[in-house]
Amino acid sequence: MVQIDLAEIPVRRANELIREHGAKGEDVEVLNPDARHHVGVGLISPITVRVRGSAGYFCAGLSDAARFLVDSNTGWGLGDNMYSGSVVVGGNAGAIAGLAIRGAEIVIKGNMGSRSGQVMKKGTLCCCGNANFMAGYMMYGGRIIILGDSGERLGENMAGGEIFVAGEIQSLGADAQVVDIAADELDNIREFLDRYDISFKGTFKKVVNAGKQLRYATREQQVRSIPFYHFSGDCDYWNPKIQEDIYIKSQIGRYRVRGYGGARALPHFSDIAFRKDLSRAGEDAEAVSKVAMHTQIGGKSGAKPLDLTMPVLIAPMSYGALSASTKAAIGMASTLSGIAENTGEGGMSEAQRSNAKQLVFQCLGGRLGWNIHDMNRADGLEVYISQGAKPGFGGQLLAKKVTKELAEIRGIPQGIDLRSPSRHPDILGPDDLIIKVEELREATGYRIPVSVKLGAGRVHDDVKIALKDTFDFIELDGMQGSTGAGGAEVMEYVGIPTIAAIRAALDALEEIGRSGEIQIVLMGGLRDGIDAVKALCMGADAAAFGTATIIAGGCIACMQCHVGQCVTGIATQDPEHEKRYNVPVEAQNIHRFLESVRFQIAALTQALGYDDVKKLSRDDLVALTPEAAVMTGLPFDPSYRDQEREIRSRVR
């Protein structure tokens, strides 16, 4: 057995380490850990490692096949994310043991800490002493059983799963029921037991979920379909819409869930100009070879930074949301335009990954389809904390769209109203926030960008925390952005405008003097090309685009991605809709649209006297509006409408 100590070598070295060792068959030993964080994230080789003391946050996360065995303690996360594999401990380990995996079998020989087994998936979580409260909260799937009692509200908002329980359980989560249980139960129980040489000689009861919350109780009926461009109504009050609205809701008794975006007028791009004559913009067809554009994002701490041909990417969209045809197709887009795609939620999907060159990885709190295999074929990973369409709240997939290869992918029950968490289990604040960081990072070997994703709420604290935390880049997304299914009210009336976003985040790294120091690529609402040159003006690094790709893929804007029975084959998870999808057609018409873009932002560029879009800047705009005037802080100039008016129509 290789000995590694940590008492002569840092924690990223020794996980260097421990990989070397594992791809070469050999069985490490931990010494003098002193409860540090990390200790062996990452491991994909069925190997032991013995640690000889303590371990910090993160013991054994994000591993797969390896065998762990702590002699003493464990803190926060044990096991993180872990697949197959096993761990034992020899103490107590701290919150969230046995967070969010997905086959492992973790064994504590003393107490574990609350919400242990938090969005566990499947496999094993054994506690031999007492669980603290809300163990198995929000748990999808997989088995914990605990020898001693149970803490408060076992099993909240659990959807799937089995708790046993041996000891007293003080009180039931949300949603959760005491049931028999069965003989070969507890013979599987014992065999499991006895395999970890664990005496124990009583019995047990079985909790589960009680079936009653994993659907909305009441269907909302599906409603004729009226195109975005309508859908606010044609006039401020009474409309045929709010009328609607009204009636639905005393049918159903709760608030309406929509895909989409925020339909009511706000300030927008539309409301900003370029203060310069660009009546000659567009003139030179040859913009695009005169204009330095090349864009590389989030090499800030030392990773290979993603390698833009233009300061574009895609934004954020979830196969789930979307059917696999189109998650392809927006894939093979990308590629074809020398830019960057975005996973969105629902894990890593071989449609996504195989079409597009360079990837983007998210995880999101309930950590679904997240895993170490995935986050290593990654060129990117993103935590993503909120976005502009529903800030602060998670994400919903409704059972429509929960089918049997969407629930496998994500390791949650088929059929049910998927409703994400809304932030995640092992980030409390931002303190946490930098472990989990550095936990990524660790499990991938330092190698791809780290970055955030930012629903534009509180964004003058939101980026100063982001850049505290040593994030690569931002991802600060407004209100004007869209969502597969969300609140209406939410989408309509939480959320600050994109141009008010990146005012605030521009402002608040001013007034910490750290200005330039971390990339920003905004994002919610952009439509085109004209809008992306807006938004670099006013400081960002990069624009991303979500549903104008869509729409350059054929979304026909009906207002009914929710429903899962979308006409085009886009926002479906139904293979009869689906097939609709003509993968290579929609790939080529999206890289046509972004190809119309890249000759927008050289023209725009062009004609504002520069030849490298890294010398656009604020100075270039006013504008049009009070309001618009006042949340960007440009100056407020009327006079420039028609122009505005005249570019859109001209710079195609």
Given for the second form:
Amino acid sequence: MVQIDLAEIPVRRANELIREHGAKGEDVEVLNPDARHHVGVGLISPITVRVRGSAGYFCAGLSDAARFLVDSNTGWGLGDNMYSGSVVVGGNAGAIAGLAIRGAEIVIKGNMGSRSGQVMKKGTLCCCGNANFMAGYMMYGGRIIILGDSGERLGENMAGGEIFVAGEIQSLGADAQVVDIAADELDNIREFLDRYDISFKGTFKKVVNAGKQLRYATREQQVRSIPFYHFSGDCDYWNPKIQEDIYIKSQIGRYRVRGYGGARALPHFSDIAFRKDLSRAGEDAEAVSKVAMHTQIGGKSGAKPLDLTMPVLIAPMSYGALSASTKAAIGMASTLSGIAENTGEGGMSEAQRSNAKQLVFQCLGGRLGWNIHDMNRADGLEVYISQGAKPGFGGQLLAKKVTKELAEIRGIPQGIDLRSPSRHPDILGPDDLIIKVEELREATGYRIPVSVKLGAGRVHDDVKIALKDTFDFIELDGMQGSTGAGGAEVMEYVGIPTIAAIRAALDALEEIGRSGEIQIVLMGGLRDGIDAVKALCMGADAAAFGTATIIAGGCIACMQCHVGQCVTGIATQDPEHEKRYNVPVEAQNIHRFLESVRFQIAALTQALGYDDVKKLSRDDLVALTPEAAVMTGLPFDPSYRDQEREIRSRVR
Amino acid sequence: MCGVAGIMFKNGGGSNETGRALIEMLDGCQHRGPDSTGFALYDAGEDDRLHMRFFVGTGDEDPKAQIARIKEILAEHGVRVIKEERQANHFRAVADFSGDIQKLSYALEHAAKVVSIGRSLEILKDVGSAHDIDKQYDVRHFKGSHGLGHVRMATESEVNPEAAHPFWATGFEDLAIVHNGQITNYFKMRRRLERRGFEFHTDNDSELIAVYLADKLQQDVSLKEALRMSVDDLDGTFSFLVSTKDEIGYAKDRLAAKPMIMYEDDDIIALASEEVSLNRLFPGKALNTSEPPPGAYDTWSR
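Okay, that was the form predicted on its own. Show me the form predicted in complex with the partner chain next.
Entire complex below, previous chain first.
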């Protein structure tokens, strides 16, 4: 057994050593841990790690196959996201023990803190003492065994799995019920306890999901196909959209869920114009070779940055909302155009990884499909806090799309209306977030950038937090951003517009004297290279496209992404529909669209008088409406309206 | 946004190294708040002897003029200064006074940036780390019976010394709090207290907790009972520590959304956001700690 003394070396170095010894199959003993965080994070070798004392947050987090023995206590997030392997804790464990585990066995000899087993998928979390409040909160599967008493709201909103309690249950959570325990289940528990030398003779109450809230009580109605321009409505008062909305609510008796983006007219990039004479723009067919567009994103703390041939990324969209074929085509197109793709929620499929040369892997509150192995093969990690389409809400994936295959990669029961948690179990403030970011860096050896995705709400505060929490870059998403499924009211009315968001972000950095210290990728309803150039002028370091790439790949904008029967094979998991999607053809279509974006960026940059996109400036812009002027701080000058109207036909 | 720490020595009266202990504890959780750090330190105190601290020179105004104005107000209220000194961004005065502290405090608040006024309490806070504050204010040599500490990450408000914790409940001698979390019914509670004549000097929700508790104590409610009431009255996510001349206590919201962990033995009671802070007091030793449940509160007296 090799000894590593944390009184002598920092945790970062200790974790490197633990991994090195792990690779050689050598067991490790950690001395003087003194409740330091991140001990053993990211270990993927089947060795034994003995911690001689107390460990801090995320002990054994993001590990697979190792066996941890902690003599005393552990802090929050014990065994976070652990796959196989085990942890035995001699003392107490803090809140969210067994958070999001996917197969590990965790045994706590003392008590465990609040919300333990939150969003766990598989494996066993066993507490020999008492469990605090809300154990099994939003768990999707696996087993929690509590030999003592349980606190309030046990199994709150659990979607799957079982909780066995030997002592008293203070109260049950929403949608949880007590049922009889079967003889073989009791035998299984006894076998488990024997294996960990826990002598216990009593019996258990069994708590499972009560099945009342796994699906919406009423089904989402099929909507009439209203053309988008009509849908967004020239008339904001009584129009066909409002009429239909009322009719549907009269049938379903709740808020509506739909896909696609907001359909309400809001100040956007069309309300901003270039203040220079652009009559010659687009004439030089060689513009691309004359303008420097190469951009690196996320290298500020020494990680390997994303290397982009132009300041453009693909916006995060999930495999789940989109079909595997669509994600494959987008990945291919991103590679062909030399930019980066993003997994969105729900895990990294093989099709995504093999087709996208650079792929950012997103971490969301439900930890659906999140795991150390895919983290290790990602080119960037991204903590999703919220998205522009529905800031403050979790994703929705209605039952039709939760197929067997998809349920497996996400680690959830098949056929539920999946309403992802709106917040992370282990991020309840910027102070927790910084410890989480550190965990992700520890797990991946500080090799790749860690970014944050922010839906535009309180941008002013959020951006400062992002900077202080040491993120490598920000993906900032305005309210014109789209989604696979969201509450209609939220999509239309919550958040702030994209053009206002970038202004707020830059103002916040300036206010604390930290301008330019964190890169910002702006997204949320960007349609083409012209919008991208405006975003860059306003101060974004890069622009990201989501909906535009989907449309380039065949989307007909029917706004029914949530239904799961997408006729183009994009927003569906049904093989019958998906087979209509021709991956190589659509990959070329998306690639061609991205190349048109490249040309537009180059042509406009050149026409504005620069040879490098980094020279684009706010001074090149005016606002065409008073609203846009107020939101962006740009001078109000409607005299450029005609030029703005023509620019799309000239530079394409 | 923050990390908190608190310690009370059960024995030895006012002769314990509270300053040194809190520096260690805060250094252990500085990652939770790199922007500013502060200490509320208590010694035995003497009747009618006030310790006063003010921020000077943190804005554009000349510190000499600020100090002159402070002394003018002190004189007007019959406060006899027996010792005064400049310490980094603080002006510290020790004085004899037996009048109404609340009246004096409000008068001073209108003319100066008061950090703390108390018989046994002194608050030392500024921008920087625990070690930075120690260098400027000599925290480590402070001997006493108990104290609180706080590390802050500035988010909603700017990084400035005035926004650092601990917060003193203006006008109430020897009452300080440190807080990790967010009070979501801030404006409602603030308006309620303002109608009752209390003054607020920041927009920080932590100041609200201090004034809320001071109000209860003034009505002869015990600290423990005041904490029990706070769990019902305050909305949001919070773990806060409070200290008075003789007591130290904590309260935690009903969702247990912010961390807090405690350690107690025959000599001390120590509370902190993270065990790593508690462990700084006992390097190399595994501690028998406990995490209070949601909605918990408690107090200890010396």
